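A single chain comes next, written as structure tokens; it is the form predicted on its own.
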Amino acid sequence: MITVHGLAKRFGRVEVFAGLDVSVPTGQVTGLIGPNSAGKTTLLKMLLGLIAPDAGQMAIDGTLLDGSSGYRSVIGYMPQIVRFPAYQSGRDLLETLVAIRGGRETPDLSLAEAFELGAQFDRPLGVLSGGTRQKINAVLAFAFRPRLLILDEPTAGLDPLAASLLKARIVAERQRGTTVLITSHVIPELEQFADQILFLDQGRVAWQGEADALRRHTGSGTLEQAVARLLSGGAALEVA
């Protein structure tokens, strides 16, 4: 689904990537993890076309990312922190997205129903709690049945029930063949549904493979323990 070859990016004197090669398989949930400043956010922004690489190639679903925007129609994106206009409602934002996409799609609002947003979906976002805004953030990401979901700390700010509903929806999306790339600092959460782990460290792939394989590689009982060992240098960092 996602292929990255020879990716290079520098911000001034800070080199983020120097020839990064990554492949994210279709129809699986890939957990993107790593320490702070590992390059996770930069990679996501490049996939979304928000940052241009200095060199290298990126492709999504076979479409080379060359500066055009058409490929984004297959992506559902849920940022960790979203800054919606305070005067608009979730409904307003949804109608804007429908118009941008040509006005021909009927959005899927089943997640809004599961969250029981009700009238909250029509209230100005500025008067809503952070958790409710995050629910609307999720609804918009899933609304157009994307083939690729990019989720950045998706359960941050959600209450336990809403987080459980969202995780169940992620599993359901995987079952229907959706590719999911998800970042999370809550490693036990990833352990519930991640098929693959992509571990970035200092702008390079330090590990990529099945979650079970990472546990075996580090001799750990849980994914959280395995990641802690990698972060502490207690296990050799290598691509599986």
Second form
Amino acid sequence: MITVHGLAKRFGRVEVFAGLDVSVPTGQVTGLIGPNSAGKTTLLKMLLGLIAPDAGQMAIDGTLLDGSSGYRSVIGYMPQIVRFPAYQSGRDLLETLVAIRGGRETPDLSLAEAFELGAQFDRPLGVLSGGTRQKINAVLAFAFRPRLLILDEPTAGLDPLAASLLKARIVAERQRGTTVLITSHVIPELEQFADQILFLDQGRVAWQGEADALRRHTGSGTLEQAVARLLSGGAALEVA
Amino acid sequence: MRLTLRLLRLAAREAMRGRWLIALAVTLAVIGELLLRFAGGGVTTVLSLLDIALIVTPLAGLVLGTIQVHHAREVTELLLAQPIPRGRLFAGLWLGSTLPLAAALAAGLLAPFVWHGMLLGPGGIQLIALVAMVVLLTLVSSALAFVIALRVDDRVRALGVAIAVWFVAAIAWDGIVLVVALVFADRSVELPVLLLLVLNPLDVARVLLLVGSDAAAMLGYTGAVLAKTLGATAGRAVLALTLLLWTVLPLWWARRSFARKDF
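Moving on from the form predicted on its own, kindly provide the form predicted together with the partner chain as a structure.
Every chain and every other molecule in the complex is listed next, the one we just looked at coming first.
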């Protein structure tokens, strides 16, 4: 379980969080949604240690995030935008990640096989299309059998087949007991597999609960309509 | 260590992209070759190379370093999301950015002398000292580039700051020294001039190479004040210590900036 307590963060004059409290259940897919500048990516990056909090505590499966790096060995991270080094191949990067992890782990490349990356995995990333680079981004995130997956707009730039394969893999990971925290602006996509919705607005939790509960709460037929109602202020916000 | 070397290799391969380093080495080698042909070998050629190296080294270190840090921003985030302490990642990225540049500059300076078999001839020791100084100045300028790139998020602004730092240190410094000397003309000028000397690593490197040599005319105002105040031996010791601090402090600052940076 991810627990966040009293999290505060300010970038200059912009206050992103002022005492955020949130918990994300283990073994479920939690869709992190909200308007632009709600703090979604900042929260993900804080969990990864990329951004330091001004105050507050975060813990993953009981391990307090105190600035050390070892806890990240159980995390698979797929950033929204990756401008990979042009002269490296996907395999070069993978080998670097293996070296970072002590050289003991044999990476799981089943996603690369599913994407049929083949020789593209060994070609310089600078000559690959954006979609292929995004596939490699996904392969790297899933390669070390993570217990926690943090995915920031994972299907952006993927063709429908690759997006479908990736979503199937996310579902398989959930069945394996992996906790998944995912942001996406494609709400129907989240609706397919998100157990929980965590709606952030202006740095606070405006709604958290099951996707079905959000639909019922807003009187909407689909999750997309429910989110639209939340965004437009047409439904009272509350933490479920 | 293996991990640091792997990260170094990753950064070094990126540093070689665009062939900038090869172009830099070839340019320095061609200049060295022309100087050897027209000015003959020996100390005179090395001193001419010194002036060129003091312009080129900080410019290359600051500009290429700043560009490289910004260019590697996203992949740095990806690597930082792995179980690796920031200090180790910094070491790999900084060494990978700095060592290829230092090697390119050293190779460009040495190549014509090696080609003509003049490395052990007159001026050989001065050339080796010059190369050592260029390597140290590469470390300094590359560390400062990391500081600039990590503290200024906007790529264009960061590049502007890097070029401004280079301009002040490599081009405008003599003018600043002159202004200070004029301001303190009716008082004791030694202390402010010596302070100015230690504040600029390029000046420190230049004076350290020249003080006590036959080329006292090239010492400049700050070097002349140092030689007059402290003498050649004590002056050398002070400058060597200063250059050591100039190597360590920017590196410490860069590492600290990397450790505290929100990515």
